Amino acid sequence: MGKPSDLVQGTLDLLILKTIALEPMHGWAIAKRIQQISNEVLQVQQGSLYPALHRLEQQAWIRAKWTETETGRQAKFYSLTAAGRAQLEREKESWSRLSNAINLVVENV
């Protein structure tokens, strides 16, 4: 297995959105989560992580409640509003859009 990457630039609202659509999670297990679900391929740093989810809280796509975790400590759990699964959807829609307009250029050019 390789070296984990970096994610693509513009990604990182897109997957923070889709791994807390399920259930709300805090801020390690968001990081965990995307990592073991890609195959230990994206590691998303805590440096980029916490202004993610801070921009996500302020433009009311996600809230934040403190909670007790499995291990008894305190953390601030994030889930999605009703705004954040419509930007959700159109996230997704975009990535849709690029990645198979990349897989274009790169099976026919």
The other form holds:
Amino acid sequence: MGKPSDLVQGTLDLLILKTIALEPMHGWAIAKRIQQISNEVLQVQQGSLYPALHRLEQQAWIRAKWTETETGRQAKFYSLTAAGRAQLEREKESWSRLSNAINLVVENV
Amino acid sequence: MRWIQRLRMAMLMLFRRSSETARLDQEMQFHLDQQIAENIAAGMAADQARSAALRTFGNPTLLHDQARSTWSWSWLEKFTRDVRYGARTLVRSPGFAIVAVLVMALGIGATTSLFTIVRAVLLKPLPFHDPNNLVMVYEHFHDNQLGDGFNVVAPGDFRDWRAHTNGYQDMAAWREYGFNLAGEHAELPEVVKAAGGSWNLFPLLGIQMAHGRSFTPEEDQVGANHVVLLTWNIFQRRFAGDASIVGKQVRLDSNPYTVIGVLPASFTYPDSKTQVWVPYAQTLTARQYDAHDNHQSLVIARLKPGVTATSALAQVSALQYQLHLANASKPVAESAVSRPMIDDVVLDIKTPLTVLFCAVGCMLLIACLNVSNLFVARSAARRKEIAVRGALGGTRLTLIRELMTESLLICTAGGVLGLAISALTTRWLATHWDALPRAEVVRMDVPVLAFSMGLVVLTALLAGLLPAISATGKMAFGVLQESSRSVGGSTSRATMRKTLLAVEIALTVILLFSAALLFKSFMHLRTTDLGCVTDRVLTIKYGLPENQYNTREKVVAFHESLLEKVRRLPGVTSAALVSTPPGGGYEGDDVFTIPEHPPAASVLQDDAIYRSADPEYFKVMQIPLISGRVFTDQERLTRDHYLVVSKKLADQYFSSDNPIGRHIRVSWDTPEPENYEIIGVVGDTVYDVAQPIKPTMYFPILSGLPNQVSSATIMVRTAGDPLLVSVPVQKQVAALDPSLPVYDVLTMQQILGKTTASQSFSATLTLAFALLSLLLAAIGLYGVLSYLISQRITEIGIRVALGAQRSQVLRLILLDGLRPVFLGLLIGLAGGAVVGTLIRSILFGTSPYDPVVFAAMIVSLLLTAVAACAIPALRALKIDPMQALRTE
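Could the form predicted together with the partner chain be given as well, to go with the form predicted on its own?
Let us now look at the entire complex, which starts with that chain.
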């Protein structure tokens, strides 16, 4: 396992949206999940997570709700809004275009 | 509806900030706890797990701030913090804050007031339908002395223009008129200002009557049934706003007129004093109605869409040339001229108003410079504080922002106070400024508020930016290394203060200079020699309705018995009649020829003002008889065709020979021109203080000349206060005819005051602004010097200790203060000369380069400057060298 790499600029929003698309999650779980799914390659900086969550909430792409966790503590759970779902589609599309383009350059040139 | 949710979020963050902050803490704490729990599960010891979690998490406070900064209100938080900080620092120096706020309030208040008036009077469209297409068409006036100009139109010309040109959708005419309105139900009779308007005038302007209807074409005929429209003013004032007046009759000049309609309140053209409108043709005789040489109407035309004012006018001009050729013996203009209607309405006020607006703008700029200067002084006093904050990591931008917030606070407070001042002064100006047209539309509204808010921001920038930049400059941070003895770091700032001061002085000089010119010009008007002796003279006007006083005998009998009774009143030394008193206006003129002279080759015709007077008039007013004689008692009653001319007329037309016994041929309303023999030459009198003297002809007032008998002014010379006889004279009129209203009961001094009211108003206002500016400049000067001296206490102390004389110290300080004054004075004088040239058109009898004005202004400025310098200079003299050195 190499050193955890920083996120590609501008992809944090996409990752967050995608992560909570399945089920509502709190901040710690979001960071954890991204780390796990990416095989520990993507390390979400805590420093950028909370500002990003607030930004997304402000954009009305996600909404937050205080709920009890399995352990009985209160935590803030984030879930996607309809606008957020649309935004996720847009970001996915834009990401696949970008990654395809990068692939093309990397493989063919 | 995403934006609703976004707004909700924003509001939530704004109003429940503390609870949201707590929740953010809670959320982060939860995150940390989870991490710690995981670390423990991985086998770490409790405290190790905790520090590891914190390490990966980062600085919670910073994260907290970063999260919060995504809320859109962070700028507001910062701003509130700055404002609180600014307010605290301002409260710590209340003297400075109060002076600065007052200075800004004066500047912003005065500018807002003038802007309100300028906007309403000069910039708001006229309250008519599609006002941009309305023009006034005039006959082209040419006179060898007065040059080119706009002449009022003859009814015949107007009707031909309307019938035979097609550049205008329509043309309408109106003329001023006056009536005696009879008193009914114990009301007093009154003289009402009236206007005669052609039937199409109101449709042309797009005016809907508030009640009733407008004129019909049939009513707009000479001799048609009398109908009248009431303006809103008289409808409310005299008829209590009772709409049932429509259809009823009122008596004007003893004739019954049927009220057919009421004009809306918004209609105040040509001015708010006009009370009734009658059909145009009903104010004219049949001959006048057809005449091409009876110039007394104004013509309003509406341009056809797509036709330019120039091409529409070209057609009228071409037609006018034909009319000129067809009436070669009469004074018919060769061409026509036009201008937009709005220009016409605001003609007389445009220049004075612009001058005033520039004056307050100048004053505002001076106020800004002053506050700016105060800020520089303060920031100098706070050098150390600023330097420490800079050293502790305050970025330059943050420091500038904070200093700017202070200036914004001052200007906002000044703006609020200024708006209050302006609300009061605007109202006052609109009601007391007689010469102001369209005063009824002057009000403070949203654009005005926006304007003053803009002013606040602008002034805050002007006053705050320069000091803030200079206070936070690189040099400023060096202060920490300076020993207190050194003043090196402040040299550049002292230079800037002096520069600001010089600019301020220059602006003050320009303002003072213009004000002094206007004031001198106004004083010149007030002391104009009217050509007669004006003290202790009362004038009273009255008019005799033509249908009651329909024979010459009746008219003469009335005038005669009134004069006789008035002369016998106690306190009256003499009395006489004249059609219009000196300084009382133009009233009328006529063209004439001189039969003894060869016919003039020029197309220009000679014209002179006419006056009617009885023989006593010249004696009562002490107008000197230069040669010949005035009328005898017999001649005034008969039509012997004698006349008296003024010196100006004699000089101009009979320069080489004796005018006595020569003739003047006038045409009046008579079919054939009549010859009048000149029997005397009298001294010149002035008809309008702002105008050059015109040649004048005097006819006997009782000789029955048309237009000369129905109204008269009785001139009463008294032994004591002329106003004391005003009631007795009015009682004599009422005793002769109780239905007769008198009006314009004025002393000659009041007539002069009335005709110079407009000039007096703008001169006084400009002078007030200039004096305020002088005061501001003095405050600025005092502030700068006090500061400079406080900076140099040690230096002065050392100088004195080393044996400097008091006079040397004094000279040092005064020179320091007066150098920027001299510089500003020089720049200001150059600027003043330019401004003087610009306002030349509103000056009377004063050259823009008047040396007295120059001298007076320089002296007053220097006196103020010396006074402002004296206090700090004297303080410097008192410096005890030992004390100064010990403070080191």
